[in-house]
Amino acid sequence: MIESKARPAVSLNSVHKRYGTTDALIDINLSVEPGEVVALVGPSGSGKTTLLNTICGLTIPDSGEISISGQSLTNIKHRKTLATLVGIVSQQYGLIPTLPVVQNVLAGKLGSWTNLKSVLSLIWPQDRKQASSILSSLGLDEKINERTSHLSGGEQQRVAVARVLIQSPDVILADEPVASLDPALAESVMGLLSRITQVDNKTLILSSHSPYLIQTYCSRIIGIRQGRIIFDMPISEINDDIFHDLYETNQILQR
């Protein structure tokens, strides 16, 4: 009997998206596997964000179709089923800085909670010991009562991590999770996304413009320019000729 292969962790198809008169995603094909952890790198403007922000359903395409974990994007009507597929950290990190730290993680509980419980952690914050270990796991353990105004942007940073460990997806999106930290921390924030990734099978997708963490921690590269996917490979084939070709102003874009 012959197994059926596992469905692809994210499916895009034909993906298309346009603003105004600038097309920030052209014809977007991909397939990414459950485990795999896969970097987007590319100059400011070519499309990476919106990339993420449309495989996580923040950002609508024009046209063509997208898949998570085999569910089409389209077909999903409810928040809480969303929230057990996809998670991201935005580079605005979208916290609200009125409120304390632990709340602010708890957030990303609040897509499997029910409303009562939802309204309850206002109160009184549902599921602290897990946010605390989370919390500790990114040294942000001292910090968990603090107004989250009074973090620095870096730790900031780190609190938008941790609320989407917490809302453990199956897929990770991270639009430069660690751009904000020094090297010690990133290595720190990278080595734990890591292994969250293959400890429990899932996803992760970021953008980041480190050769050096993303060679150190990812196993594919996808290089992006002007809304189209220009090349993508095993990192164990990157060198810097194709870095140093993908940032150039003057590379032409069809060879």
Ligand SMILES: Nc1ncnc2c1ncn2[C@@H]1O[C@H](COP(=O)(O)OP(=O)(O)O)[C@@H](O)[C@H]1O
Contents of the next structure:
Amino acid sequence: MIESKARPAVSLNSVHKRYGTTDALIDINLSVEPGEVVALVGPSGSGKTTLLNTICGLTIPDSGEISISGQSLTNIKHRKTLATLVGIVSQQYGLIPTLPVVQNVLAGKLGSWTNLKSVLSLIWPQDRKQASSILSSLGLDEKINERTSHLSGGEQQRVAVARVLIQSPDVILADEPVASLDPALAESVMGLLSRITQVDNKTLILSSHSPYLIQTYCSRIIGIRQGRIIFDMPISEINDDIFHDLYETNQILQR
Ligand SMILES: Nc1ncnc2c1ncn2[C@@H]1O[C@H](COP(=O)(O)OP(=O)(O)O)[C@@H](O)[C@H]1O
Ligand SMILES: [Mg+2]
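Any chance you could show the form predicted together with the ligand after that form predicted alone?
Every component of the complex follows; first up is the chain already shown.
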């Protein structure tokens, strides 16, 4: 049979991840189409970070299959290839504090820090211009040469966003990307991420605890609790009760 549908941007089939006695992800099945902006919501410890890290290959599942743009993660041998497919803004940012901001951003072009020297020799004027333009769209134009450790938490969070934007993978993952930002900045960074997703035909999956930002910028919402997906719906169908149930039932379970 000829498959008429375009291949999904992200596909997970029966993914399971266990840490010791904790099932962090249980039988996760998920398909995300190119162009979707998906919010991942759920209480702390529900598995959001594990799921995002698993989708980008940072965490290896115990079982199950993951494909990005039709390519199985297990078949991708080179980090650079992986970097064209998927990138993540993680909660730890993953920045090298002693380096200037611009070099942390340009590291996104490499996909990894395996060869620091090649990063340092990589700073061509056009790359620098691109980094500068992205930093400027994130309100960081004056910080380009600053030592990264001198930046505030919110500024470092935006450097991590800049790094994934210059990497420009098909699928952008972001783990609470605006958690350290004030409301106005959070809105502008979310706006930028969702605009780039649309303009460059990318796919965005992000975790967030902000109902307002999710409802404003996302097209689909997935609720996760204790490692399981408990709802997956278009953003137009979400309401306050569903949100509250997701978080409150967890508190009852933990009592
Ligand atoms: N590296 C790890 N080692 C042991 N347990 C972990 C590890 N990472 C996550 N977990 C556990 O897996 C569960 C899901 O965690 P996580 O994905 O970080 O949730 P969330 O991002 O939703 O807060 C939690 O019970 C957490 O304690
Ligand atoms: Mg987390």
